[in-house]
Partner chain sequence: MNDLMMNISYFGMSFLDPYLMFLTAAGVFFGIYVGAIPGLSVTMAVSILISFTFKWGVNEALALIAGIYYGGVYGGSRSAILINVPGAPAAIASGLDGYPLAKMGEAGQAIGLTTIMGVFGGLIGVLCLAVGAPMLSDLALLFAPRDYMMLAIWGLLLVGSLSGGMMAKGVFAGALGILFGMVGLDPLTAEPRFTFGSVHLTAGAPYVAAMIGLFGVSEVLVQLHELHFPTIKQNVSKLFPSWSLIKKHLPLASRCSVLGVIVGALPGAGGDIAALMAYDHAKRTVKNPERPFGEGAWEGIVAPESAAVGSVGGCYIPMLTLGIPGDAVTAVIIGALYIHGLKPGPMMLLETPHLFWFTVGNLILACIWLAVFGFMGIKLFAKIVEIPKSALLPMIVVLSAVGSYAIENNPVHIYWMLGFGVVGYFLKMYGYQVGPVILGIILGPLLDSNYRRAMISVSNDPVEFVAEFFTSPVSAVLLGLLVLTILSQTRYWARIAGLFKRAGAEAAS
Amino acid sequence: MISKKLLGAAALSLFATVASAAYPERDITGTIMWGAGGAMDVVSRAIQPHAEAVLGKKIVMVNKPGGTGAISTNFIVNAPADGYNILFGAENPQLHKVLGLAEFDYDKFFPVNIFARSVGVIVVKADAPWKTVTELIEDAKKRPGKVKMAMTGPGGLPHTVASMMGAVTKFNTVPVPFDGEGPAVTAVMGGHADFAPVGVGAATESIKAGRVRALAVVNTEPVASLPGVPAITKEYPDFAKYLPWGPFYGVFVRKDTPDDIKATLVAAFKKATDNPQFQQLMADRGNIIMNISGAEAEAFLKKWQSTTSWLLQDVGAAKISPEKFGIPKP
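In the form predicted on its own, what does the structure of this chain look like on its own?
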């Protein structure tokens, strides 16, 4: 005979299954890791309507920048694992441990979808005197403490690319912090910073409009969306050992979210990423479509973490060795 206690547990389990099967029953909150106008913000808001069309509910987008992504990841980790709080995040959490920013990375999350990845580009104000990366770096060497670089915090694209530049060229600049790549580009336009390494996606429109000038893409080859902009390896071949490298954009939920809710979100965002309008936008902004989820996305995250963590360790930018966290060398 089944006890009332066991019957109650079974009823609760059945209720939970039925409840999650109806997901989503209300609007979803999408927390964007970085500030308005940056690459993560643009990509997130571009895919939002296509995912909404599949899910049949609104995704209410909220920017929650700070702590190089730690504020938003901590918020989602502490939110209910019910699929109604999802994280639109970039690469930064994969470096939180080695940078001493948080005790967890994406190991506490399930990657619903990694939409796309990008490459970096070094931009200066349109009327800046430097026409090449070499001119910028040589001037910074001659005037130590005078050339200002827009930054978005430890582990972000500007910080990592700056680490590469420091390792290859042995130059130092004055970092000026901003809440996202969009504000960093704006700072360069306004003369509040002399240059910024940012994602191609965050700067493409400003480059095309003539508000900033691109000196080089942080890649071994030029990118189609920025014709005429050279690869940084043309001037500094030693960059090749760190490349290809770049930011990525995805959507995540807590790992302990029910499997059927995960499956619903995976299907919705896969279809959203396949949308021709979204794919064209990514191509126009110099991003490479990935559209991966689950185990494939987790393998990508681990490889990216290994490469980047040990880069920061090798150039002295990591606060804690990747070895302590069992992050293997690439």
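Positions refer to the first chain, counted from 1. Nothing here was measured: the structure is a model prediction, and the numbers come from that model. The term rigid core refers to the maximal set of C-alpha atoms that superpose within 1.5 Å between the two forms. What changes on going to the form predicted in complex with the partner chain:
- When the larger part is held fixed by a C-alpha superposition, the smaller rigid part turns by 29° between the two forms.
Switching forms now, from the form predicted on its own to the form predicted in complex with the partner chain, please provide the structure.
Chain only, nothing else included.
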């Protein structure tokens, strides 16, 4: 391990002086944090051609899933900081510390670009009796242990939004964990759960088709892809302290990558994210374009981490208190 690090450091000092001359002079390896077919995979492969067009070199995409993202962050942290290994990553590493999965998070990385973030939406079956979130929550309070909520494991959007709902409304539901947001929506459609807090992308098309109904979006204002669906802060203003919140998709390099390489990548991915085709894809999936980098992105990452880590701590899902890592309270 130590020798690997030394080697990495040696390579780093070498590359810092040599490689930055005309970056990129060879193909770049893009490591995708999640497996084929997932949201991160789709977003990464959609932006890849646009970024290649600006950089003038190929980006060879490799999926390295596992350890909810820790396998890929470990890999990039141990690869040379020469800009030839870039990480297409989602929000997960920001929780690795409190979930005990890794001792570092995106603090070891430089955010080249955070393309977009997702927004939560609360859906019920089309013929469910509830018309608003308030009705749903009041009903759940009246019949404790009867209203079923489809969600996913700790750290995911459904779990986090459910934690927010629990903290704000003190409701009492039966949380049934499913394998992902898609299966959670499917469970609501099939009547195996009464409602589900999921990402807009996972539910938009089913909402449009009338298979499920949206009660509210978990945002401070309505979103373009779901016109007429109210923001949750309209009924529960207390949600505002957690928002804006949502899983995000971005591209990262090691923090100690030379500045001119960082600048080249930032410019390339900024342009790629602006591509109308990519913007359309993000809109279709119900994501909100962010296109931020550098200090602005770092601030967003910090706020995201603080909100989510403390929510996990409050509902008892954190393995290690965020306090231990000096993560400030929101």
